[in-house]
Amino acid sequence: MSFHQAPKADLERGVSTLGGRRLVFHCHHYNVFLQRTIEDALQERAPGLLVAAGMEAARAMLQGLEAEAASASPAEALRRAADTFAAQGFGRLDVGLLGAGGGEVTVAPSHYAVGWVSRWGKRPTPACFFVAGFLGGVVAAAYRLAPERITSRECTCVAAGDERCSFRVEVW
């Protein structure tokens, strides 16, 4: 059973929304080029900004989806988030070990890791900052937590030579 909700298109205005938030579709080439531009410009400050942006985008969109059709449980909200993530082409999230206290998540394949490797080859550090932020936003939305209580980071990354992309979400 899929919990995915399709984006809404306003053809007169040329605007697509999901969960009441504007939605823009970009390919992995565009997204990793944008990420690299931000990383080159901000250096060590880039990862924190990229994770925070992913968290806020996910939290706001998922809260909007919950306002339109509330999930019966946090577990259902997690499944909806994973289905929505996959439907947008970012990869398939395994959120089975994710709960109110955080947990571990894998994604296969990661839009960002695959995009990075296809464009520039492997890198020395993980590349999936948006995914890490998205997962923090998922936990915030599913369990109605303040985003300040959540940290999320990528532990292993295909773009850095690992076999899979894995993440750790912690709730404080």
Given for the second form:
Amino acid sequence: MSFHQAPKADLERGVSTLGGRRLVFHCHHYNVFLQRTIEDALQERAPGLLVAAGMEAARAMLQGLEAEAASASPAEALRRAADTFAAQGFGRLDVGLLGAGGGEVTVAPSHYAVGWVSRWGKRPTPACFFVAGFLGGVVAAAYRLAPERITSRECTCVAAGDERCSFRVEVW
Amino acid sequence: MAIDERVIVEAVSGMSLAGNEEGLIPAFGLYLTNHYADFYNRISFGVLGALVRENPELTEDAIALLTEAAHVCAFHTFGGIMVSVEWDALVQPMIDSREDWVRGMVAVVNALGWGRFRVAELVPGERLVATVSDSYEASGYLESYPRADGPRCFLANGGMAGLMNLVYQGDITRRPSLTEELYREVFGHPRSFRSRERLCAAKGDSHCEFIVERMQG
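What I would like now is the form predicted in complex with the partner chain, since the data block earlier showed the form predicted alone; can you produce it?
Time for the whole complex; same chain goes first.
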């Protein structure tokens, strides 16, 4: 059973939305090139911007979906988020160990890691900042937590030579 | 047969571009994402703001970085689409001239969620004027910032230049390989196309408008 909801398309306006937020198609070349541009420009401050943006985008969309049709439980909200993530082309999330206190999540494969490696090869540090942010936003939305209570980071990354992309979400 | 935008938009929208069993969207020789406009806007306007706050003289350099990302996007995304089997099946039968490659690609863009693009003027090999309503960049900007003092649709602006470069500089009609070497050759040419956003909803205009012309060399 999939909990994914299809985006709403207004073909006359060229607008597509999910949970009331705009969606736009872009390819891996743009996604990883834009990320690299920001990393080069902001250096050590780049991860903060990229993760925060991912968290805010995910939280806003999921809150919108929940407002339209509330999930029966936080676990169902997590599943809905994972199905949505996959439908959007970001990869397959395993959120089975995620709960109100955070937890570990794996993504296999991750669009950002696949895209980075296909364009530039391996890098020394994890690449999936958007995914880390997305997971923080998911926990915030599913458990109705203020986003500042949540930190999320990528621990291992295929783009950095690891076997899988894994993330740690923590809630204080 | 002329380009029928409605047919193209409905067909591309009906392709169900959604993740496969791996959660990826391989299409047009690319990995696509149906991503959040909020994310792109946050990181693009965020990096611009951070750089400009620290060094206002870097404004043009920061915009150039974001425009370069848009050129890369256009080269690979538009280029990938225009050499794809999907293009051959859907758009190619409607093409009578090189200019139809531009019009056909603009029709495809209108199925990507970027807003509604229209070709207002197209001088073969020389100039494109394109308008956009509901630009995701301009509307996203206005959600979080006061009215801008300059244009803010960096992706669309670079994208329109990229489209003209693909059609008239890189001759995508010959279906070249979309290599980094070709990218540098096309966009580094002294007579390649560049775009400027003359009107932008983010600075209070009713819509966005892009003027794409060749550099003077």
